[in-house]
Amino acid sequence: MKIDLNGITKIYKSENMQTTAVADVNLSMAEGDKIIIIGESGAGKSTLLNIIGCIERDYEGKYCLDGTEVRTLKRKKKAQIMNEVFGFVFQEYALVEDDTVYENVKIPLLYGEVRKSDYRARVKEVLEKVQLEQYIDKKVSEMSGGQRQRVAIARALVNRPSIILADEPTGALDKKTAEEVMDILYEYADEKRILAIVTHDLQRVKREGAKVIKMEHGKIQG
């Protein structure tokens, strides 16, 4: 899998002003890419991570995703790639609370090919990566933050992703919480995956050999 971006800019839009979220970034990334992105709030890193995620569609620029340009892809072949090729791990979790730990990790595998006998398994074998095998039946309520943010690391990872977007994944965490998160993160992407990271707190999300990158006002610096 590899990711190419030429000349993406993303301009938002209103009726008085206009706003360059993303400028001319030129970015490629390939398997076993760690990448780190760096900035302050409003950098356009997120903006920037959603283009790639396919979740922004309204750009100007290429984007081709392992050769093929996103833009000429049909709404259910996108549709496709985003559930079975993208992980996405949010800062807010986007967990639906009054469901199990079982019933949110699942909900990638409803819009795939995995058979619904095999769901459970399935999600039993993701949770054991993040060490919440025991919690399959509890409601997402009733868990600590760390926990849920292990529970939205597992529903990024039930469909064996190529590509994982991880957006602020340790913002809300304590220090001892995102050194396990970011664990369980780079120990799932090795050699063979794409891991891609935004954070406004390098130290703590960085490893040995991931690439840091720093966006200013929508541009990548350096």
Contents of the next structure:
Amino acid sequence: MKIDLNGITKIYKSENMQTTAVADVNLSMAEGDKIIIIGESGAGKSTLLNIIGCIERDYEGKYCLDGTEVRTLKRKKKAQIMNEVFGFVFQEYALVEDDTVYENVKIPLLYGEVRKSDYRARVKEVLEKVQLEQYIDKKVSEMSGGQRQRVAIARALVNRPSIILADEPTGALDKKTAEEVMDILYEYADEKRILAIVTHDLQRVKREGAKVIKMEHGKIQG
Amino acid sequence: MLNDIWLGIKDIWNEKWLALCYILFFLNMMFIVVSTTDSLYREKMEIEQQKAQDYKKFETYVIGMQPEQPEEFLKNLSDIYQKNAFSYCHVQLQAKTIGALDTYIVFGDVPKKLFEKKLEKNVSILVGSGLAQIREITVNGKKYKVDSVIKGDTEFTTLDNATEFTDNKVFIIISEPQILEWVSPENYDVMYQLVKNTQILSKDKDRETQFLRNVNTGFLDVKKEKPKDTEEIAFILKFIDPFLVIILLSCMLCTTLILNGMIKKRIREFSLHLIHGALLTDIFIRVVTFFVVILLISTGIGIFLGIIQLEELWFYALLETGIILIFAGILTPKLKRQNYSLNLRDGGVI
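Switch over from the form predicted alone to the form predicted together with the partner chain, please.
What follows is the entire complex, opening with the chain shown before.
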């Protein structure tokens, strides 16, 4: 899997003003790459991550995923890529509070090729990786912040994606839990997958071999 | 798709109070709509029927104890019913084996539409299907063979606006009546019934005048029946169709508002699914399932409680499809405009 961003610009328009979130970004990532994007709030880190994850639409420039320009993809194909290629981790966990761990983790499976009868086994397997297998039927509203983030990671990994996009994955966690969460992500990413992390806190997420990119006013510095 | 349907059903459970409120709202609304429009439409139909009728009816009030000359009174009535007019009275005939029989004695020139069976004899006896075992009946000591068994209802049942079943009734139809042979001149109740139930062909004005002259004695006060469409009713009926449309539109609007609340609440979850590979179609199916199941439950309860009649189901199917389509029309562009990642951060705003 290869990511190529060429001249990517994203401008948010409102009635009275325009805000350039990402300005002329060029970036390439290949299998095994671990990239940490840092920068101040409003630097465009999350927007860039969302463009990579096909969440953000209406940008300028050329974004190719494995040689195919994402903009040309049909809605159905794009949804399939979001389901199979990407695993998303968000700062505020983004879990369905009313549901159990199982219900939350299986969301990506609902739209993929995995058979319904295999859902539980797949969820169990990934929960073992994040050491939450005993909580499979517990409501996420009854879990701690660290446990919730691990549920979110399990959801990101359940479809065995080749690209992990994590937006402030340790933002709401204490130091020890943050390290555990990062260990899980790095262990999964190994040498075959791409890991892109947006963070304020470089110290907590940095590991050996990870490349750091600094963004300022929507641009990549240096 | 099955997953989407299942998620839609799960949403009902998660939003059970909203769903319950909606079901109650829907049933209430239907109850108001159905009862109001039903009675108004009946009124409208009655007026139209009245206008279209070939026969004139009369309002009859008892003002005295008895006619001055009862025999003359009945003889005059017999003359009236010879042509273009008829009437009937309701009596109980005593049968040895099965007790009292509900009997209608119909005198006169009976319109063909009232009884399907061709009436050729001067005295025809018809019985309802529940009395099919009766072969003959005796009236005033004279035996009459039963001519025919009525299958189903006849138009006769609507004559006095009573939608009674004809199953257990006997009809004696006398086409060239000599009422005195059938009715005692002392039976003032039957006389009153005959006058009250008289119908005269509208175009036969002379007969009408003659009838009114004969019956307006010290015993009865008889007037031509007033047309029902007074100004007030006419005003209401004029606006019944727009009224119905307004009610339906407000029903749809309320539905949209209530369920928009549900979408607002769940937009974060929908965004999450869209980020993980769901298509807008999946969300659409999910929301439509939510709607359809709630509407089906409401309709089911409505049928169970008798608010909704089975033959009116097409109307509800149409209404519910309308509601779903309107809502889908609102939902789809809203979902398309969403910033999914922002929804995950802020809890979602639609």
